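Next comes just one chain, in structure tokens: the form predicted on its own.
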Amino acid sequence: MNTFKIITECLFAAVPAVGFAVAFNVPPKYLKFCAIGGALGFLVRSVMMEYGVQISLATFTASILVSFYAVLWAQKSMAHPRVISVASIIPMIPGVYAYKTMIAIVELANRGYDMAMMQSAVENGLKTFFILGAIAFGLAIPGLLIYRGKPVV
């Protein structure tokens, strides 16, 4: 595992959280924690799938962090979680796999049907569909367990 690497893409990955943040007109101070947001579920995404998990569970484990590490740096500094998470999810949004199931599908209306087309359309579509259900439900879990009115058990 290349560390100087894994830093790198972290630092990359903290641009669009930013960016994202900026668009979602976030106040300036809490765009840092935006950008740790992002290296962070960029990180740890990273690091699991270089050992060997799937991505769509390693995108579940590293937004759950992430939204962890949202609500406890918006209790401290008194604003609502979302307004950290969302802009730091934004990097682990599977873009690659959702643009090969767009060119996929249109390959499939310009050519006619194509085993190989269709395989990829399918097997691109799904991981996106994973990968966008895992960053939805691992957003969601630590608010349900944190701000939840009754206990768990």
Contents of the next structure:
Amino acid sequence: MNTFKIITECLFAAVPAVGFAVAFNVPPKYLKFCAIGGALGFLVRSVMMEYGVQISLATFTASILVSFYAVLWAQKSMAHPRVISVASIIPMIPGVYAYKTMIAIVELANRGYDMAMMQSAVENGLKTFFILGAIAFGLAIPGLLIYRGKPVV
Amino acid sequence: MNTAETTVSPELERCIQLVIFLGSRLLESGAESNLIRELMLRTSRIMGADDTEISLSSSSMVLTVYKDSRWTTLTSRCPERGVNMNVVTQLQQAVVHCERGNITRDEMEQRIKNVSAMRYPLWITAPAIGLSCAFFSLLAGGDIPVFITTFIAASVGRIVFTVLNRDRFNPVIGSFAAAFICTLLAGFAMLKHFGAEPETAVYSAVLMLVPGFPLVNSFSDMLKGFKNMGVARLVSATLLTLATALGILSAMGLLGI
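Structure of the form predicted in complex with its partner chain (previous: the form predicted on its own):
In what comes next, the whole complex appears, and the chain from above leads the way.
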């Protein structure tokens, strides 16, 4: 297992989490929790993928963990978990797959049907779709399983 | 015995106005529907209403309050003003603190009315977003020249996005223009073969336009029983993504890559 690479990537992932938290106007005293959340989610996902788990399943697990971390934080600081959880999952957004899908679709439209391009469009498109779904469902899990019909704070 | 009264009692008016103010600020700032309903109902209970219910739509809300054997309804329009978690946090903390007896009802009212709409200034957000996208490019396997390109492209894109939104352009126009400028800058570096995989800069820089909050909120709204809000948010997220894609494609067409 490439431990050094995984740890560096986690530290890298903390930066976008904080950057997007600034864009979402999260109060300054909570920014460090976004950094921890971003690194935590990325760590869980990278370790699972290292052991051969599918990217969508790994993202789902990471997103559930980030969500529970945000709930614990929310109960301590009397705020809504979404304040930090959305910024924390930003590093896991499937930007590369979405971009490849878009390029492939445009190529298909411009140059006509082509087996390789079609394959790229379908594979990357499905990956984008499943990863986004995994993130969004994972974040909703605590509200659906534990805090049913009652507020977190 | 019954007299037909057309005026609303001052206490009820105070309650309704506070609750609708809280609700519209929350909806404008991008809070989840479930949170909006919960906080409005709790505030209304604190302010002495017997029963309350709300109905939400993407740009307006209807509030009905029952007090002293009378139903009173008020509708309010709430245009989107961009995600602002600072406002959401302040409002929620005011309500929670009052429920736990840390502050009085009047203090809560003051806190809700005077909620500060503080935003990070552009000279903080632009470099923050620039750095975020630059680290995305590192995660995607970029090198130092790509890092620099992404930083510049994303920072400039964020400035364009903020300025257009400030001037009350439609967010769709803002996303299109920001994606266009980002891709133009990153694509120019790509034409000059700046760095090993210059394409990384293009898709890392436009990641700043990912509609994260509408997307996540839309799913949890739909799962928690606010289906119309969820669909509305999904549509607005899709529109923003389409505008971004169109911006990228236009810039690529212009540069011929």
